[in-house]
Each structure stands twice: as structure tokens, then as C-alpha cells.
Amino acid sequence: MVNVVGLGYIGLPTALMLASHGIRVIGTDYNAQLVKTLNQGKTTFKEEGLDELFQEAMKAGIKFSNQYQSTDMYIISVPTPYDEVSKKVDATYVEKAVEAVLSVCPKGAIIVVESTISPGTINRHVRPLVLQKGYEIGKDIHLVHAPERIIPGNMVYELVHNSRTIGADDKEIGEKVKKVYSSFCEGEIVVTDIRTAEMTKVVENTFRDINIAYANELAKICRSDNMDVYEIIRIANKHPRVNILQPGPGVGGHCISVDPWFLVGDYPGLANIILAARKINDSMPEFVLGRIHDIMQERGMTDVGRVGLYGLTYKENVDDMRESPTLQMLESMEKHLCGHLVKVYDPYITRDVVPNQYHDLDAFLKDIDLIVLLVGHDEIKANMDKLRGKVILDTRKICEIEGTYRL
């Protein structure tokens, strides 16, 4: 039986997929409304095939509790914050799941530690708690790093088919979690040291945020001098070695926006282009503040009540708005005393969450006449005729109306 710890984005995903192949599952949630919904029956966030897929989970007998099990095998993956001050990972969650872990598991026990974690954070923050507790590493308590690999909107696809990592002390034990991932994982998995796999992990996420501050940087450039950006990516992108992916209005979500800070934090005057690729993309919302003021300027716009922000999120098709771009401008909006003016509209967020917020795409369209499209979500890509007479400022390149403002 595999006892999953933390039942988020990606604890609950994994609980289920793993339930729904033949694998004996309790998931375990310090949230009692969490587990009682679980309970319930019911999905706590929305996504791609996840319903379908907790539904199969529990045909095969997941349980749900608030409780932690005795078991030979544990999943943690709980959240992994970094401090706003010194960049480096904060494993308080961490921590505190794998203490609960050890007050109940048995001798012999792999606690593996799904949540993504900088370089270096089982030798400093696992280890001397395992040691504490009295256990001897390597025959009491096995500790593996199989770092997630999924994206929000994709996560049932991606847990099947995406390339794997299993970091581990002792290589059969290795085997072993690997047994377990490949009753559903399709993908190849790769055994290797626990050090590599963390490493691994925050180097994809970080190059991807690095690629995206060259675009975003790119698109500084060509405002400064008038150039098309969109334009000249198109055509650098026809050469076969060179992919630069499209310039926006920041990056969110848990990971690519997070896990590069891991590595400022962790080797302070050595990962200066890292540094930098943060800091870019960071200033990217204050960008889109810019470009809003200036287009408001040359329209002789004055009310910033008549100006609505589309999408909290910080990716399409999901209701996600962790370290969203919006958020973060709306914040700064606040600084300047009129984030609480503008409209704002997601149809993925149901709940109120800022000022002036929309549940009506129509209400929002009619009560504001200049729209900033900060999230590609389907419903605006199949409404685009709906905009027209607006004023538009596109950061995601998916409106072709005539006279749209972009990055």
C-alpha cells in the first residue's frame, strides 16, 4: 500500500492515477474540508480528465483521511515555498510531513519526496530528522527524490506518457519506486542519485524561465524602437537550432516561476543568468502597467474603471492562480491606489477573489471599453467577434483583430 501525503495539484493526481492501476492507495490531507470533499465524492479543483479519473480510483478503493498510515511506502508531496528574503527553499511542509511519516511507518519503509526541492535539501532537511527519530538510513527508512513533471491542464496526459527521474541511495531501492511509477508511467524512467535528481528537476524548470526572459527581453527591445517581436521570433525560428518561445505578461504557476529562485538562493554570485532571467520576468506585469498607461494616453482614455483585466489564472484552460501575473499587477495597481478600480474576469474562478471581479463574460465586456488579455483561455479565443469596437491589448498573441495593441 502506498500512503500519498498532501493532496494538491499534484499529490491528488498521482494518488489517483496510481489507484486506478492496481495500486493500493491512502491519500492523507492535513485540510479535514479537503478530504471530507474527497470523500464526498467529489474533485477539489478543476482539470482535464481528472474527474473521470477519480472516478476510476474509486471503483479500485482509494481511501482518503486526514490520518497518516503505517504502510511500506510514502509519496510526500506537499508544498515547497522559497523565502521571499534569502531566495532558498522553505522545507517547513517538508519537514513536518516527513516527522509525521516517521512517528507512524514501520522498519523498512521508503519515503519518497515527490514535491520539488532545491539541490541539497534531503542531505539538510530529511536526514537529520530520519537520524533523530533513531532510524539508520539505508536499512531502517529508504529516502528517494522522484520530482513531478507535470503542467496544470495537462496532468493526466503528462503522468502517462512524460520521461520520469528516481533518485535514490541504493539503486534496488531505486528499482523498486521505479515498479510502482511504471504502472501507469509510459514514459522512460530513470534511475539515479537523490543529488541528481533534485539538480535536474529545478535545471528544466530553470531553463525554461530563462528561454522566456530572452523573448520578454526581446520584446522590451523591439517596443523601445518600434519592431515587431512576434515577427522577428517567427522568422529567428525557421533557423533549426533556435526555439525562442513567445514573450508574456510574467510567469506563474508553482514551478517554473519558483524553482530557479532555489538555485539564487543556494549559490548566491554564481547563478547570475539565472538572477537576471528572474528579475525580467518579474518586471514583465509593471511592463503590461506601461504599455496600459501609454495606450490609455494615446486614446485619451482617463477612467481606469473602463479598463478590465481578462484572466487571474496564470495559464489557460485551468483555475490555478498560483503566482499569477495578474495578481501580481493587480497588486501593483494597488501600490498606485487603483487596482481596486479596474474590472477583472476569469470564467475559471468562481469564488470572489479581487475587487470588482465578473462571473458574466457579457457584464464584463459591456462595463469597460479598453480589455488586456492576459490569459489564453478557450472561452475568449471562441468570443473574439465580442471584442470588436474595444480597445485590445493582446500579451498573448491570440487576437487578430485589426488595431490590437500587443507587448
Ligand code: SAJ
The other form holds:
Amino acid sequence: MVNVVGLGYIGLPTALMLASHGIRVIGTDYNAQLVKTLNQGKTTFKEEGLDELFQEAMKAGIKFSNQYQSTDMYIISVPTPYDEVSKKVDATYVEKAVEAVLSVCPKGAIIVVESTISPGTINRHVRPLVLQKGYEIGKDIHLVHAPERIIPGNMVYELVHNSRTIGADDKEIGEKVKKVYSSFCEGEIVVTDIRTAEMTKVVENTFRDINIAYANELAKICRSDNMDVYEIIRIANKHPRVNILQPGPGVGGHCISVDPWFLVGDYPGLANIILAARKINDSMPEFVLGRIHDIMQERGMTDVGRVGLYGLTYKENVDDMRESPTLQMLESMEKHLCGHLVKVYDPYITRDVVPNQYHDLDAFLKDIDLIVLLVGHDEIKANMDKLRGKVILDTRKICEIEGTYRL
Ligand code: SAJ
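Given the form predicted alone above, what does the protein look like in the form predicted in complex with the named molecule?
Shown next: the complete complex, the earlier chain at its head.
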């Protein structure tokens, strides 16, 4: 039996996937409300294919509890935020989960950490906990790091099709864990050591952050000299070895905007491109505010209350707002005492999280003159015609209406 600890964006789909592929699974989360919702037969976030997978797993007998179980394998997928000041990984949740597991697990148990952690975290934060308990690592307890790679919006597909990395002290244990993941994972599963697995995960997300930063920097350069960044990227990408990403209003989500800081925090003075990329991406919400200001001046608009921000999530077709560029913009506007004036709408966010939030596209459009497209949800793409007559600032290049302003 596998006890999946932490039933969030990664833990829940992983638990469901295992259960629907013949593995006995109990999912544990300390959040009693979340466990209650799952036990009532409801999922806790929106994701393509998740509800169907949930039904299959329920049929297969998955159980949810807030108690840690006594079993031979654990998969820990709890959050790993970073400390805003030191930029180092905050392993508190991982430590707490490991401690809880150690208090119930039998000797010989395998503890797999799936949460993204900075290189060295298992050595610094997890091994000491096991040793303190008087357990011998490699005999009484086996440690493994198997970072996830799935992208929100396509999680269920990617869980099955992506390649995975499994880092273990002991190859045999690595192979054993590989067998469990192979129940559903059709991609290649590479078994390596723990340090390499930790580093690989962070390096992958940092690669994407740097590449997005390049696109964002090009957008700023092109804006300063009146060039079309999208056309330049489109043509450059015809080169067989060039693949520039798309500029946008900033990089959100709990992964790409967080993981590079682990390297900056741990290797100050060495992680230079990584730090520069982070700064460029973090400057984008402010850059969009500058664009709004310039466009309002150009169009003779003075009322911030007639400006509408479309999209609160960090990217299209997900309901996740973590580190979202829109929230960063609103925070920054509030410093200039106007964040509460602007109107906001996102079809994926049904509860009120910010002032002047709308829950209906038509009502939102009626109350604004300038719309800032911050997220390319399918909803807005299907309703583009409704924007005719508005002043449009499109940060995602999704609107082809003539006169649309871009980054
Ligand atoms: N973005 C751009 N321009 C682009 C691509 C993305 O501005 O060309 C923005 C998005 O709008 C968003 C942010 O970057 O705000 C990140 O979005 P994303 O779709 O690139 O990635 P995430 O954070 O949803 O998922 C990433 C993935 N990592 C990589 O692609 C290397 C995923 O595979 C990981 O599993 C996930 O991080 C994670 O959990 O680590």
C-alpha cells in the first residue's frame, strides 16, 4: 500500500493515478476540510480529466484520511515555498510530513519525497530527522526523491506520458519505486542518485524561466524602439536551432517563479544569469502598468475605474492564482492608491478575492473602456468579438482586433 501525503495539485492526481492502476492507496492531508470534500466524492480543484480520474480511483477503492498510515511506502508531496528574505527553500512542510511518517511507519519503509526541493535538502533537512529517531538510513528507512514534472492544465496526460526521474541512495530501492510509478507512467523513468534528481528538477524550471526572461527582455527592447517583438520571434524561430518563448505579463505559478530562487539562494555570486532572469520576469507586472499608463495618456483617459483586468490566474485555463502577475499588478497599484479602483474578472475564480471583482463577462465589459488581457483563457478567445469598440491591451497576443495594443 502507498500512503500519499499532501493532497494538493500534485499529490491528489498522483494518488488517483496510482489507485486507478491497481495500487492500494490511502491519501493523507492534515487539512480536515479537504479530506472531507474528497470523501464526499468531490475534487478540490479544476483540471482537465481530473474528475474522471477521481471516479475511477474511487471505484478502485482509494481512501482519504487525515491520519498517517502504517505502510511500506510513502509519497510526500507537500508545498515547498521559499523564504522571501534568504531566497532559500523552506522545508518546514516536508520536515513535518517526514516526522509524522516516521512516527507511524514500520522499519524498512520507503519515503519518497515528490515535492520540489533545492539541491541538498534531503541531506540537510530529511536525513537528520531519520537519524534523530535512531533509524539507520538504507536499512530501517530508505530515502528517495522523485520530483514531479507535470504542467497544470495538462496534468493527467503528462502524468502518464512524461519521463520521470527517481533519485535513490540504493539502486535496488530506486528500481522498486520505479516499478510503482511504472503502473501508470509510460515515459522513460531514469534512476539516479538523490542529489542529481534534486538538481535536475530545479535546473529544468530554471531553464524555462531564463527562456521566458529572454522573450520578456526582447519585448522591452522592441517597445523602446518601436519594433514588433512577436514578428521578430516568429521569424527567428524559423531557424532550426532557435526556439524563443513568448513574452507575457510576468511569470507566475508555484514552480517556475520559485525554483530558480533556490539556486540564487544557495549559490550567490554563481547564479548570475538565473538571478537576472528572475528580476526581468518579476519586473513585467510593473512594465504592464507602465503600458496601461501610457495608453491611458495617449487615449486621453483619466478614470482608472474604467480599466478592467481580464484574468486573475497565473496562466490560461487553470484556477491557480499562486504568484499570479495580475495579483502582483494589483498590489503594486495599491501602493499608488488605485488598486481598489480597477475592475477585475476571471471566469475561473468564482469566490471574491479582490475588490471590484466581477463574475460575469458581459457585466464586466459594460463597466470598462480599457481591457487588459492578462490571461488567455479559452472563454475570452471565444468571445473576442465582444471586445470591439474597447481600448484593448493584449499581453498574450490572443486578440487580432485592429488597433489592439501589445506589450
Ligand atoms: N509563460 C510566459 N511565456 C511563455 C511560457 C510561459 O510568459 O512562453 C508564463 C506563463 O503564463 C506562467 C508562467 O510562465 O505565468 C509559467 O507557466 P508554464 O506553463 O511555463 O509552467 P508551469 O509553472 O505551469 O509548470 C512548470 C513546468 N515546467 C517546465 O515546463 C520546465 C512543469 O513541467 C513543471 O512540472 C512545473 O513547472 C512544476 O511543478 O515544477
